[in-house]
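First, one chain by itself: the form predicted on its own, in structure tokens.
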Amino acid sequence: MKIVMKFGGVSVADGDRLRKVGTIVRRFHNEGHALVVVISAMHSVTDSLIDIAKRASRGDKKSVTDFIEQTHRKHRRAAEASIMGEQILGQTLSAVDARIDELKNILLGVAHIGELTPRSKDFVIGYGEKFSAPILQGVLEDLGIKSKALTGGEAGIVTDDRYGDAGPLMNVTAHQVRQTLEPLLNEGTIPVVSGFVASTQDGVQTTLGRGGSDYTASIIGAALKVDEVWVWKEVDGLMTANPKMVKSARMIEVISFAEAMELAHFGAEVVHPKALECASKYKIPFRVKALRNQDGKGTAIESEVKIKSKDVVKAISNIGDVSLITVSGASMVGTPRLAAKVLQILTDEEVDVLMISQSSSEENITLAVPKAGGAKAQNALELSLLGTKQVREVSVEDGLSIVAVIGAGMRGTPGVAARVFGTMAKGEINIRAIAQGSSELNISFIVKKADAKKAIEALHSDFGLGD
């Protein structure tokens, strides 16, 4: 089989885990599979890079120097703990040292100028993956496997210039990825590609947005027309509910891309929705595999929707801490542009909208946003809208959760919504807002955060998901 394997930040958090990743790759390589490995930055490194980029833009050179020392030490320790051979270790450390020096010069340049552009920010925050890829190359070579570390751009991923959330130009990308990676695979070399980062046609580094390493794996999988993309995780696979909330939650063996994307949007942060969308478009089978159970099949994500008898609901998901913003006003009726304006204001403030509900009377629009963005969203909407004639009030309610009931079997099945809300009524759980897409793949609603666990357990039991 030709497989793209993706390993996330927790999987490569230190030297011991990097060595374990190396042994997993060696096992499947020795079994005769042609492998491309996509690797994330070590755990928390990307967040630290974002933070230091902001500090550098404020001229904080001391923070830059301290960060460089800590980051250098972290990656050197990981390399020293995971690579036994002196010669290979020396080569790996030289590669890491060179990239550390590059990053230091860039950050000090930002600090001198006192400005962080989207382009320079992308250049900085992509270094986490550019550190981890050479270390894993060293680990694989230490285990006796030929390997080559490449950035996403070097591997052939070409994007537009929307820095921070670049989109791949798939025709060019497919050609260049095949041209770059297929010769390596044919000679038995394992490419180790740094996820998340890519480049424009002019060679300027871009990033694919948070969760971009999953996206990188899908893009490469589509370009090479691989048999499967495997995403290795600390969990067994996609679950019928969060096992921390529902003890009877079980692993889902097979799920469709459409259902998996709904789960990803509503709190199941196992695979990024963009990665699933890409794999779905190019019909590349996806699989979530468990690091602790290499022989397990994990969860297969496929194009075909498979619905068993009575398999109406596939999973219950939730987003744990949200705020509910309500924009009200009798003059909103018949003002179609107002909803677009509300969403544009929140987009400009970089507030993620998780759910939208509007009454048929058009007198109010209700939006769910992450709690961290609630106050900012309210302030921005009040400043922009309260001076107009259409809007009377902008209110916010905190301490809420979104619960989503997901399953392709709900499509065309009458009475599912009644059953969901009947279960909530039995549990005396009050529902604050409701939304259902025309696809009928999910019913999502908002309850008090204190009631979320009770709601999820009740629905999980009522639909027999633990059976």
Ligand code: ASP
Second form
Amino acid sequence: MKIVMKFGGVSVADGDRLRKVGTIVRRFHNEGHALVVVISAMHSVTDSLIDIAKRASRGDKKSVTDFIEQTHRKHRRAAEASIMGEQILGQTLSAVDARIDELKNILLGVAHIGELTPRSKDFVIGYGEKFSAPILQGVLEDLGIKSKALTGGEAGIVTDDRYGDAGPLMNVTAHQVRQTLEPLLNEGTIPVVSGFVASTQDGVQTTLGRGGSDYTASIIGAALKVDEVWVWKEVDGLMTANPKMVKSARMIEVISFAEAMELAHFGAEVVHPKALECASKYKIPFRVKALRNQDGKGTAIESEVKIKSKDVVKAISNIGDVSLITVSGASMVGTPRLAAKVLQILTDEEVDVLMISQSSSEENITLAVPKAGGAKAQNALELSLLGTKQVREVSVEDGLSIVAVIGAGMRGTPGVAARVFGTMAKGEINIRAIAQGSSELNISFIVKKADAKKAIEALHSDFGLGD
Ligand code: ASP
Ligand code: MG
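Moving on from the form predicted on its own, kindly provide the form predicted in complex with the ligand as a structure.
Below: every chain and molecule of the assembly, starting with the one above.
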């Protein structure tokens, strides 16, 4: 098979783990698969790059030199602990040293000018992946496998210039990625591509948004039309419920892209939603594989999943701590623009809206937002709406939790909502608000935080998910 394998920051957090990643790659290479590896920055490196970029822009040269020293040491140590052969280690260290020098010059430049543009910020924060990829190349060579590290841009990923959240131009990208990677695969060399970073058509470095290495894997998978994209994880795969809440939670064997995206939206973000969207669009099967169970199949995420009759519900997910905002006022009736206005205000404040429900009498709109955004949302809504006469009150209630029941089998199956709410009634759990998307992929509702665990356990058991 042709496979893109992606390893995240935690999985390459130190030399021992990098070595382990190397042995996993070697195993599947020896089994005869053609592999492209995508790697994240070592754990926490991207965060510290974002932090130092800010400090540098304030002119703080001392922090820059300290940071450079620490980061240099961290990567040198990882290389020294994972690469045994002296010659390969020497080459790897020179590659790391050269990039450290580049980064130092850039950061000192930023400190000197005292300005950080989105473009220069993207240049800085992509260095994590530009350090980790050459180290993994060294590890693979040390294990006797031909390998070549490339940045996302070198691999052929071309994006627009929305720095910090760039999107791939898929036609050029597909063409270029094939041109660069296919010859390597044909001669048995494993490309190790830096995730997260890419480049504009003019060769300026961009990044794909936080957590974007998964997206890199899907983009390359789509370009090369691979058989599967594998994302290796510390967890077993996608689960029927959070195992910390529900003891009988199981790994899901097969799930559709649409269901996996719902799960990602409602708190169980194992794979970046953009990666799922991309793989889904180009029909590239996706697999979440567990590092602690290499032989296991993990969770397969596919375009078309046959729904077995008893599998109405796939998983119960949950967002732990939310606030409920209610905008009410009698004269809201028949003023369609108000809902749009409310959403626009929250968008401007960068408050994520998790759920919306509006009663048909239109006397109020209820929105769930993450608790951290609750007060900010209330302030902004009061400021803009209270003077308008359409709105009488904006209230906020904390200490709540969203429970989402997810599964494509709910579509067109009558009685699922009745079952869900029957289960809640039996458990004497009060429901504060309800929403169902017209896709019928999920039913979500809001309960008191203190009731969430009980609600999830009861649903998990009533829908037979633990069996
Ligand atoms: N290193 C990047 C980040 O921390 C991308 C990734 O890890 O997927 O956001
Ligand atoms: Mg991630």
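Whichever C-alpha set is largest while still superposing within 1.5 Å between the two forms counts as the rigid core. Bear in mind the structure is a predicted one, so any value in this text is a computation, not a measurement. Numbering follows the first chain given and starts at 1.
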query	finding
Residue 421 C-alpha shift between the two forms of 2 Å or more, rigid core reference	yes
